[in-house]
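This document opens with one chain alone, in structure tokens, the form predicted on its own.
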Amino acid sequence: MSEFVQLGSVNERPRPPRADELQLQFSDLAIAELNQLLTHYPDKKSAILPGLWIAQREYNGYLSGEAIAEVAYRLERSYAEVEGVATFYSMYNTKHAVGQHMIEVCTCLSCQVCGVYPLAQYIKKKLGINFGETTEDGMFTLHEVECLNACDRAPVLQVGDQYHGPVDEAYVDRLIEQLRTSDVNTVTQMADCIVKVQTGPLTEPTSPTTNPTPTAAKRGRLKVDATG
């Protein structure tokens, strides 16, 4: 019988992060929500997507390395596995920290025909940023997106979970001014809504906590006068 020869050290298999390697930030409510979600799935791996939505809310809209590591820890998955999932889907914000409001501009065919590119240039000039950037005050992030499936309202923008269209420069002016003083349609509110769709309403734990939830996301709809 041949003898097994091990060349070099055995490669360590990817392992979940340990608590002592992390600065955990999930609130008590977030932990309760994650535990609730785990009852819906056959194993913890299946809860990576909803777990990332909780993290996106808890980490102020941005899935930083620390946020991804916390999901990996709580779901007992490797960092690489959770990071691979998070970076695959464009709705998870993994590239950079985002502003309070994310304005997403559809530039597909119908919106092009209806003049979205000049409008996009107007928005860039008004905010002083390009696509993929955030204003210095942290209020707005501007993104170009693929078809929003609202061609009858072209050109159309999305802010949070709300569509706006058809829009023109005057509408954009009113929208941005309202958003500056609004705490609805925020990035964290959208993540919170997605979490709540899956968990249903949960009662926030009343026990003392060292990491109170930052996620008291106010729900509402922004009403912008379409006629000016």
Contents of the next structure:
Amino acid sequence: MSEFVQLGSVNERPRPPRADELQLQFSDLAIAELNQLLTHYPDKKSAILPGLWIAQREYNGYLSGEAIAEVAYRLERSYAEVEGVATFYSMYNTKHAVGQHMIEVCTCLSCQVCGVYPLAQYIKKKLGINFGETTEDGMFTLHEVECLNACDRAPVLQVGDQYHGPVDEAYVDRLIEQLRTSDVNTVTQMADCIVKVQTGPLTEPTSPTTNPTPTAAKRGRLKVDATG
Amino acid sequence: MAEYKLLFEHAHDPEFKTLKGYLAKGGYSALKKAIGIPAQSIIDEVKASGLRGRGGAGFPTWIKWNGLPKDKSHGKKHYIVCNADEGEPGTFKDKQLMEATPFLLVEGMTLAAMATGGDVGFIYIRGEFLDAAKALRAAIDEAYANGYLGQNILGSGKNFDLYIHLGAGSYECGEESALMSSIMGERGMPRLKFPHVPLPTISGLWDSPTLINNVETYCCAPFIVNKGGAWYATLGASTKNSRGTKIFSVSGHVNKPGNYEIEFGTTLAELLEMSGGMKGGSLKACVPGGSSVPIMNADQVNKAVIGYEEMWDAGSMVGSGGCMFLNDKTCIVQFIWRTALFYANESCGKCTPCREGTKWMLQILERIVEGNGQEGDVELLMDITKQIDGRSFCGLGDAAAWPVAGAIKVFPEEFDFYVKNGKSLVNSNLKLLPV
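For comparison with the form predicted on its own, provide the form predicted together with its partner chain.
Now the full complex is given, and it begins with the chain already shown.
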């Protein structure tokens, strides 16, 4: 018993990362957004979820360990705590970097009975990748997701902030063709939307940004013609 | 009976999304009325209306509203939370409510704040629902700019702030204690519940009194305050204890899938008729209230009347209103396999019966679906459902066990045939093909 007491008193308590341990740096815009978000909650811990969304947008849709450390530093929580939260939620991409467009295929019940599995097979063959993989050119990442709750439009896909459905093979062809030629980064577009929705109208910082948001120029909404 | 459009009356009017259009249709008259009357009488109206929680459990709404401390001498803020983490497969009513009638939700939450002394509100929307979040954002901004939110609302001297909190793709966060964990920046895992700890209305978010209701429940509040609880209670009066309207999200093999608002007391067969009837075959089965409720066969569907108690008598539940109709070419075993996969994916991993049990059910169903079923597998599945049901920390365990147990009870011959012959009775293929 006494050994345990000793261990507890000798070992360092989990602490937030220090500034000199960070390898990444939020842009001024991101810091301003995070500060505005903090006004919604009584403590800094509660801003972990929106903070992770900001980080995911800042670093092109991928929450690496360094990105998580950045959030932990800003919110004064330990790295382990923030990583624990990030890995729980399926919309944070903590496992691998993602392509420019993430195609999320709903394979849950209503989509299943409306024939999403043969369609998913078609998308996989067309892109030459399996679920959870990215094409070699870094353009597309394919994910299987649980119910997107647009079952009246089954089968449904989500790309960026948009739902597509009902989808058939011809629609997939058109969608992929249009995504290939568009320069919109739909992966960060989605996280960007989420941050904007949470923070509300935000005045862009007037001072010249030392580290501009990498995707600031490429925003806009993608239109896919449903009728062909 | 036909559709009864109360919440959805102006859902197809794009003007209704703006404050101007909302006011033109009589919006915010309930709030103006509520400011002039004591808080308790708002709660009394909700009590008289017989409104029950629309998220799935059907808990009487007024008890929650009445549960928050009446005097605020404890010095804590009161939180009003909206559960918009709609994740139940088959349900998409909250999504349309938020996209088409955002002001109804904002006004409903403001009314709840007036009735219960709320200071700050959070709308917890699942991360995928960006269109809904944007519509609400615009509505909230407009309400702030015109004095319907913020400091001194319409000169009443009361303050109410409303924020949006977006989730990040966890089904478990639809459970109220997990939802609170998620707002407080934690993993979305459920917490101990009453009677082991005080109710959220006493100690919820940041240990402060918290009111949590579903989107549809809040959207009903303006109508109840406006037209009176007694008027609302006349809707659905033919049922035992269900009052008002309910939105059903109809999907699956129907000709016109979509949201249908009906009065309680309508039959399930009428709902099917409204949604254009069956497509590609005759009716075989129906999951009437989201994936977690027991499946019904055609006989049960034809007899079922929609109402909380009536559906229970018919062998299923109203649940969240995600109604999936399946035609006779659907293999129930493969359908249940996908249900089990959903719950295995979404189990948060906190307690053992659910974390392990959902995976075991999936393993057994997977080997049946792949044609490697063994004798006794169906009995083993039944046994596992009994080990999960009622033994897990939150409702997700029960929700995972009920559809499996229900399907085995209602369609035993399909399971037996699949195990014996290694293929589907109806020769359908709804499973993942090998790459």
